[in-house]
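One chain comes next, on its own, written out as structure tokens in the form predicted alone.
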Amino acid sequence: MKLRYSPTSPYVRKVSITAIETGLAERIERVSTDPWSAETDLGQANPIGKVPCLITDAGDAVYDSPVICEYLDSQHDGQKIIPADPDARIKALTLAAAGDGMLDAGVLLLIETVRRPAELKWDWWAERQQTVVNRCMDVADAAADSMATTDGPITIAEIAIGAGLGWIDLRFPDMGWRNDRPALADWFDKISDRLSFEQTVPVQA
């Protein structure tokens, strides 16, 4: 298998933890990627132009995050990372959907507020953004003490929301976010200790 990838992408740091924890890091071959260069063939096999995009042992191109984590859970005899049991697969999926709403919603305010040109910039709408990141926070944050940490069996849940706020700190250092949710600051920290976070701590481009 081959990951198109970048190097500080919280979506493609998904990825990569769920290949540590289902034991298929070393099957895959990573081949950076930049999405915004205008030479790069990226679209011909994701036409959404994005990384992460994996390519399977077929040849066939897999896209996006989700799809991909949900795929090679498929390709291992190991603990899953999406629960079989119905109801532990939708309380897994639901709070990995308000990690991933929390990703969207920052690289919209990194966007509206870092990137784009002065004269361009809507308030509003940075504080549309920062409003969702808030709320996915807080989701998180009460659901903080149900969720795996260093040790135990792990879902996408917490590799969602443990890939959003290690890219939140790259990006919005001073976001504050661990001042009213001492519950789920103290979570971070615990699974930052956990060997497939450690491994795929994202560095500033």
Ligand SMILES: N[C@@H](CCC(=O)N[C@@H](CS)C(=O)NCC(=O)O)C(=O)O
Given for the second form:
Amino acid sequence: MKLRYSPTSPYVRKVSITAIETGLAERIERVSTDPWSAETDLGQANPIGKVPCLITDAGDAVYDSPVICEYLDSQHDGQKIIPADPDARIKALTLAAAGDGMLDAGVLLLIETVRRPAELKWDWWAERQQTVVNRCMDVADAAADSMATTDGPITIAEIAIGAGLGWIDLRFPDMGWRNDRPALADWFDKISDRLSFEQTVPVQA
Ligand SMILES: N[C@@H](CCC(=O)N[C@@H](CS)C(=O)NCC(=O)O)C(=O)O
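Mind pulling up the form predicted together with the named molecule next to the form predicted alone we just looked at?
Now the complete complex, all chains and molecules, led by this one.
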């Protein structure tokens, strides 16, 4: 398998953590890709033009990160990151959606507040994205006591929430999300010590 990736993408990190947790990391060749480059051929594999994009051994493209994680989970016989039990599965996938939603809104917030030219900035839009980030964090905070930490089985929920918070810390170090969410802060400290998280810490490019 080949993984089209960029180094600080939190969506890529979800896939990298999943690959480690499922024992598949060694089977994946990583291909550095700049999705923002005018010259990139990424769009031929992923019409959405984003990383991560996985190319299977059969040559099929799989995107985006929730689908890649599900694909990887189907390729091993160990502990599944997406539970089989229907109730547990929906619970994990819904919490993972809150993690992805935190990221999607965080990316829009970054573009609006940092990347967009000053004269084109739209405060209403930025505030809306910040509200979404906050709400998703509140949901994660409420679930924190029931989430896996350093050891034991992990699900897609912990992977998405953990990758999301790690990226927020990288891009918005002054957001102060820990202040009102001690349970989530404590959980994030613990999950950050997990090997798959330690091995995939994003580094500022
Ligand atoms: N929903 C996608 C989001 C992926 C995404 O937004 N990737 C960013 C990098 S962090 C990207 O490739 N952006 C390029 C673009 O928006 O054109 C997923 O879960 O994989």
